[in-house]
Amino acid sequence: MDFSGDSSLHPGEFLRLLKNRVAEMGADLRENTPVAEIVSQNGKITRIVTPNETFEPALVVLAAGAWSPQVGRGLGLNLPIQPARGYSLTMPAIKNMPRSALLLGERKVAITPMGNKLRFTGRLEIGEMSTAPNPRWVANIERAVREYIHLEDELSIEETWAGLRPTTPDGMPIIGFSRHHENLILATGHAMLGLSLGPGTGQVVTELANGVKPAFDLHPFSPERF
């Protein structure tokens, strides 16, 4: 299948490109900084604590993807999120580059070009919380792209990783205030199209924020379903 009407983007490319924008806007980003407990009293989180120092949020977003579980368990909150492990391998561009991403719907494989770079990506496993890849199904996946563009007898690939994409029991995305937490907002559990509805998620987290009515019913993302 060809999605030439279709775009794609580098997805660390566009986080990097994030991060510098919320820093120009006056955001205090602390980076590589793990939160070692979260207090909450009387219904609402009163400190998170960091090994470093601790804070006293007004607010708190919880939006850590496949890890959502592990966070928000000293919470009580019942969060039933698998990951789902996807495959990724990265090389320079090829003589021959896609002009657009390709889907390899029989080998359930995509080829997305990246400027100087093209990437493959597929695999599902549901479960294993480990990012370290399966060397036979990096293999697979690069016997599968060599069935339908040509390749180089060796490639030079310069990064592989399998990544945890958050999976909920009904594919659906957990977005909204903490029944428990009155000053707690979830965002996570959006699976394979993170990068896709991500912008929008943060849209309506801003107005759950500010308290104003997001512009379509949340009922069907309530962290209460389950």
Ligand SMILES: Cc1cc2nc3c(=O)[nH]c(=O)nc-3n(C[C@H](O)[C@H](O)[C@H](O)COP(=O)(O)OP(=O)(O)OC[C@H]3O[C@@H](n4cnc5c(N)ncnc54)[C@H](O)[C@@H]3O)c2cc1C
Second form
Amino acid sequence: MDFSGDSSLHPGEFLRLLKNRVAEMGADLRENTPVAEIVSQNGKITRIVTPNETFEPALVVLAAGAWSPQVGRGLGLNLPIQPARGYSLTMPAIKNMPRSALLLGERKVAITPMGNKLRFTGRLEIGEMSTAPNPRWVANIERAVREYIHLEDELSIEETWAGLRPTTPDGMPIIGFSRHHENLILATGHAMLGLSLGPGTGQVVTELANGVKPAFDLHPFSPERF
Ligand SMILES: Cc1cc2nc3c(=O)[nH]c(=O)nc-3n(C[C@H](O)[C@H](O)[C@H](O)COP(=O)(O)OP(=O)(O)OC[C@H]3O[C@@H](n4cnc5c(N)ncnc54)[C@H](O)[C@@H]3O)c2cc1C
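Could you please show the structure of the form predicted in complex with the named molecule, as a counterpart to the form predicted on its own just displayed?
Shown next: the complete complex, the earlier chain at its head.
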């Protein structure tokens, strides 16, 4: 197989720079502001309630990944999204640092050099909303990597986390206006490829929001297919 078009990045750094960029462009970002309730009336979202503030939005984009069904609860949406937990282990660069990212096909583990860090990712556990990593699977990921590259006996792993990929029954994201609410766009369900697909989704969501014909056919992503 030809993977010459593949590339890798540091996702945290990408998001940090993206956040700065949208702030420079005038976005008013509210971090740590969980949506507690979305209120709709006559087919329109009228209020977004958070612990400290209530917003009266002109337009809402529901892009809460695996949490989208719970954030949109009460709106009567049919969002068949299941969380698929994956694991990530990050450490300082090792002596035998890979020059490029590697995908261990048989073990379904990715090895990503990120500047002076190295990251291993893998595993897919469907169904549980918890982001607590199971130590057994953390150890299995490290063991899988040891089958392929020479690692020091003791790795100084700095960070271990689990994240939830938002999966859909047909493996396709859900992008488009909600049929129930005139001012709600859904942009979710990107499963294992949200980082790669996010920029494309961002573009078409911008187009939908501005009443412009989307750059590609959104039919396969229609929220109405479920
Ligand atoms: C281990 C692992 C490895 C991966 N590797 C890759 C890869 O190599 N390439 C790739 O393209 N993708 C990869 N992915 C998948 C990618 O991370 C996801 O597809 C992507 O994060 C989905 O983006 P999202 O913005 O839809 O959801 P998320 O990134 O999950 O963001 C959802 C956001 O909604 C927020 N939220 C939840 N509840 C509320 C609430 N009540 N109010 C407000 N906000 C709320 C959450 O805090 C979160 O910030 C990987 C995922 C994992 C777990």
